[in-house]
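For reference, the chain that follows is the form predicted on its own, supplied as structure tokens.
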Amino acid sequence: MILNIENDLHRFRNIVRGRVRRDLKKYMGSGELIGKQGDKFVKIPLPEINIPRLRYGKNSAGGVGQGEGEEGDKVGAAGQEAGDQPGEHELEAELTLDELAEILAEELELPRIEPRGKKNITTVRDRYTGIARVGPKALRHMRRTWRQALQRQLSTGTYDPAHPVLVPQKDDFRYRSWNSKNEPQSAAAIVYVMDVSGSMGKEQKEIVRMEAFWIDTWLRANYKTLSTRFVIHDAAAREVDRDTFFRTRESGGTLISSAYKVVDAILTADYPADEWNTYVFQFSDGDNWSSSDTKLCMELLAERLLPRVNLFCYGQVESEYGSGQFIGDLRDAYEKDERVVLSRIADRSAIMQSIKEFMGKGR
């Protein structure tokens, strides 16, 4: 009964893998899902899943103590006519962020990611590699608990090649145990950069906020350990937590050049590029304040930046504010450099073709 179960939850989360890679684009751009977030796991709403209930007793039976009334009296409050829509059936499927990474990966075929640095600290790893004499019944290791009671036997004589039979005793049990290693741990640092200047409004950080969360999925599934920090700016740039990022507005200017400096600075203190996988996503719709400024940028990214990164990736969200010169002027720059990458994000649903071009080379 245990196996049938088993066998039917296994089918059933394959319905539900199918259902929302089927929907993949359509969850890329719902924040619904990312409200759902846990630490390891992702609630996915399926509204046209329908769980099967058990119900008792014959259908045809009539009810015993069910109120008044007489047998073929309508069911229902007096004065309410029947609807005419379908009812709300929503049902909640947990994935975890692996199978979610899983599921990504398979929809856009991105190739794993092959880290280029090993972080300064160790995880400890355990692999049953070794045999002992006591353990749990789940890791008994029976082939060799019954080499043993062989042995036993041909050493005391009691094996009859004419009727083998074999009986462990307790001194024959052996037991899968684990070795535990050492292992240098792949570490990646993302540094997410946002423009939030009055032209980059609610919708734009909106898109920006869900993209950051599929970018972070992807990265986490190939790293052990992931940093994350994150810089505003508008004229002048600074570092912020999470929840500011995702909902400061401000005014003034745009100095893209303010962003790199506090960029460089903070890779230069905590990121060491022979240590740490650094991945920098900037988000902007595309204005700067000068072209000597825009120099500047490019100056700072060929010096200080680039050499540090895996990547850079440059997103343009549209804005009917924005001029949208910037990733013209990064794609004059660096057409050729598979460091850079660029990307227009026209509106939601342009977030998952933008996923594909920034992971899409596996860095």
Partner chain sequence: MTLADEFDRHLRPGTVSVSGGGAQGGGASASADILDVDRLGVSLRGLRVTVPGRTLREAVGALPEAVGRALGEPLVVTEVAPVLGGAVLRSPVDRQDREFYEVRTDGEGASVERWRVGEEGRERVPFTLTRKDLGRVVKGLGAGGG
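Mind sharing the form predicted in complex with the partner chain? What's above is the form predicted on its own.
For this one, just the chain is written down, with no partner chains and no other molecules.
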């Protein structure tokens, strides 16, 4: 019976995975999963199929239009209080972020990332590799215990091969014990940069939010330690928290160089290039204020940012006014540079392709 349940559970999980895989593009474009993300799990909403059932009702109930009300009466009783019973819930299945990243990788054919720096980043991990003479019953190491009992009986001459009975005594018991070990870890830092100037509308921000979620999911699956920082800018840039990043809308003009200066300061202060795998994801509509600022951006990129990063990804999100010139300027300057990836995001349906472009290099 248990076997059947396990089979069913396995089958159910496969259905969920298949469904997520099939509808990945839809999920990527709807932002449906973003609000349902925990630390390790994502809740996937699944449509519930209500199987029709026959129900016995009261024969005296009459029919449509046969109730007690008079013509012109308002529908619904006035003064009703809020209900205290639970409502119907959408069926949700849980997937781990790793599973989601795996599906993402399979569907987009993303290569695994080859981490660059891991020099000084270490984490202490406890592993049950040791043996102790004391410990809780739950950690009793049976094989070592029996072996100890055998050794003792052999050495004291109480072991009879013709009648092999081992009786462990208190001193024979062995327990698993942990050893703490410093392990080098691949660590990654992502800096998200978003243009929040007046020309970036609500829809453009929503696209950035969804794309950032999937990028985060993928990079979390590849790095044990992931540090995420957020920078917003219009004519001036500043570092903000995640919530502010996705909610802020300003009306100022666009000076992209201001953001590059803040990113440079963050990388310099906290993420040395030989220790961290650093990613910068910038999103803008590409309407930089002036060509002189674009020139300054190119200088900052070449001298300050690109030498330190694994990848510099620039996503140009289109608005109703189309797409600005900045992506063209970047293309002219860095078309052959492997560290720079450019992507045009026309609308929500382009998010999937954009992530493929960004992460497809395996850097």
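Positions refer to the first chain, counted from 1. Here the structure is a predicted model, which is why all the values come from computation and not from measurement. Take the two forms, superpose them, and find the largest set of C-alpha atoms that agree within 1.5 Å; that set is the rigid core.
Asker: Does Leu139 show a Cα shift reaching 2 Å between the two forms after rigid-core superposition?
Answerer: Yes; Leu139 is a residue whose C-alpha shifts (by 2 Å or more) between the two forms when the cores are overlaid.
Asker: Once you overlay the rigid core, does the Cα of Ser292 travel 2 Å or further between the two forms?
Answerer: No, the C-alpha position differs by under 2 Å between the two forms.
Asker: Establish whether a shift of 2 Å or more occurs at the C-alpha of Pro168 between the two forms, with the two forms superposed on the rigid core.
Answerer: Pro168: C-alpha displaced by 2 Å or more between the two forms.
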